[in-house]
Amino acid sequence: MTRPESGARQLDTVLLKVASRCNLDCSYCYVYHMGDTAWRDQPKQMSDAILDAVARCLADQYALQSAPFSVVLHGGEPLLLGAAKLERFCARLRDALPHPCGIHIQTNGALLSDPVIDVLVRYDVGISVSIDGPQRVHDRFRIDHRGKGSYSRVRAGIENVTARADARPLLAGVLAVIDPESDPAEVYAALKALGAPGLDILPRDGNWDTLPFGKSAPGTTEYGRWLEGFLDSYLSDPEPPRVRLLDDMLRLVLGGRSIKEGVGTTDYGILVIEPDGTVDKNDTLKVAGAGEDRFGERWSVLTDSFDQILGSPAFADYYRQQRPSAAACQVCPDLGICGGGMVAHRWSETRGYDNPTIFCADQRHLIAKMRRLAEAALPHAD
């Protein structure tokens, strides 16, 4: 929700980096392949001592704020913890954060074995799996450290979840990164066939200095046209899953509100906790350059409370940064829907974040399509 300034003290999501390494080597990954090497200085896994400090901070924050928040086990690949350590982590987190606070895991899915799934079921941990579509699309970029595609392992992991009646409700969705050279109808069909109730789609990362893969110039609409094709498949499906990005944008076109960052003008309190306990900004800011996801002051769960961090001027600046500052955005009729896009996608060396998103033309192309569809569907007075 859009909040007054005091709302900056509210926490919405904590990304808990329990592992700094990954069993895959996806060529587009912003953690390992966009110039920031901070992961090399992190321990391979979060220790039990850091976890205990995290849990105390989370419990204290939940006691202070009226609204629940979510914790997402993230990485690297969080399932590199293994089933036994994952159990300790989930037990400690669930003890600190009872329902309605959510605990989730974002995984590449290749390690979703039955012992791991048993743990996720036991502690009611929602599962989101990264998979980019059919095998030939997925394996183009989502490879392992030997250069081999990961699709068969990821698909097997998802099937391990969907085959179990106790685990199936935990599969919140699948997350795909867009290859603008792929067929959106084919990708939609492949993602839907996985049986997850929700789909999410993200553009490839980039900015004004380093254009996203497949985008030939700032003003071109390769991603907008791909998303238009995906939208056509979605709207023509008589039994569609949820598609978070499209659902959010369509709600905004119709005067509603979004539920996740990236579109609209809703603001979110997001913090990242690194394996060594350091507290950082949203790690997608790595796309803008090495160190862009770090606060000027070094905070740690070992020495600082979330309340202290959320009430600081540095966090207030980071929170306000979600709103675009570019003059073109301020007068744009689509700002309430686009929201300026992800902050990292606005970056340029000359103007910092004072730009529209590099996907501005793509967003406006898709929004125009949605507006035409909404206008055609609404009744008109004679």
Given for the second form:
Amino acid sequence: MTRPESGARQLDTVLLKVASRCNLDCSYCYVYHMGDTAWRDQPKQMSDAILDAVARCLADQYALQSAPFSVVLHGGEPLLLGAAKLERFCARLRDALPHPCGIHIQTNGALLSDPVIDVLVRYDVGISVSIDGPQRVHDRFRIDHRGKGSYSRVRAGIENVTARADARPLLAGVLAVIDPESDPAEVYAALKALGAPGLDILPRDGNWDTLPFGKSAPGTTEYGRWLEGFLDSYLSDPEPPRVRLLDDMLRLVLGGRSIKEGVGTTDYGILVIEPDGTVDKNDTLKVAGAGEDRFGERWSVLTDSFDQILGSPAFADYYRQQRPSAAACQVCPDLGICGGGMVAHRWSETRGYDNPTIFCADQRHLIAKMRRLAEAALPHAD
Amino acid sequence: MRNEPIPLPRDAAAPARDLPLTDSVALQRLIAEVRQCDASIVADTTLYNRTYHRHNR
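Switch over from the form predicted on its own to the form predicted in complex with the partner chain, please.
Expanding to the full complex; the earlier chain stays at the top.
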């Protein structure tokens, strides 16, 4: 976001890549299976020395900017740190970023043991777990290095959290990657049954040159129709949890504001810190090609401050890139809802990012449905 | 690819099954939040749900 009084940019979210490896080997992973092999050059885990430098940089930035921000422990699989190292990292981060700054972890859930949960409780670390729906859907792609499905382990990890009164409030949500060949109603029911207060769904990654799994042509709506089915299940539910993507889009359709990257036209200041301390752009840009998530200059928490990085022309370019440049988007009546989608999904070899999202037809299908619902619902609202 | 027309949304007419959904708890909850300007939700930059966390997708 932009600091209104100065025009300077602020951090919203820092993705802290504390581990470059993963105990799972999901076949659709954007880190390991979409052509970027940068992870091989990274240390397996972030060291204590790098984490100290990260914490110093974060504390300095918090002192400079008016708004608190969030740090997300990410990977690879961040729980590969183990409970003892996780404790050191969380203690250092919480010391640098007291409340109301947020510390969170995005995990595949398989390593959510009681000693790990104890640490997360101690430092008030929010938990989000990646799980794709019922076992059959999840185990199709979320497999380990021996090709074995991970559902049972992930579900056990989530249950370890929900079984504890002290940990349950930390479970922010579960996050599923869409298999457009699955039944959205079945996926909705399975995710809701896990007991998290929030659900979210993500499309598979892809671009104009490499179509997302299950999408047969740019103009087809496999994802749009799947999302419509999921929306139907959500809106039919008498006791609905939150569904982050759908809530955000519906809020915009209803005249409100969005809170999520990749929806609407709000811009975000997101940076990624690699295990060796290098500072990169949003890591989903890897799906556009190897190295697309890197700044031209190699910044590091060992040598550069966030304030320097946020004030640089390179960051300004990266920040502006969130707004779609394609002519079709500029005249699209749905731009205010769609926002051009994720930057990575606009990529083509011939035009770079100067395209609508590859999910344009899907987005417009879903937005049309939401507009109809909103138009019908608003007169009946209390 | 950019020069291709944006595909029009299918099913432009509201199907009948849309209608019961307009009473939905989730939709009415959002309508109420938007009417209250959802300022508290949007302003909280520490919300975990603020950004697009993703994991090994």
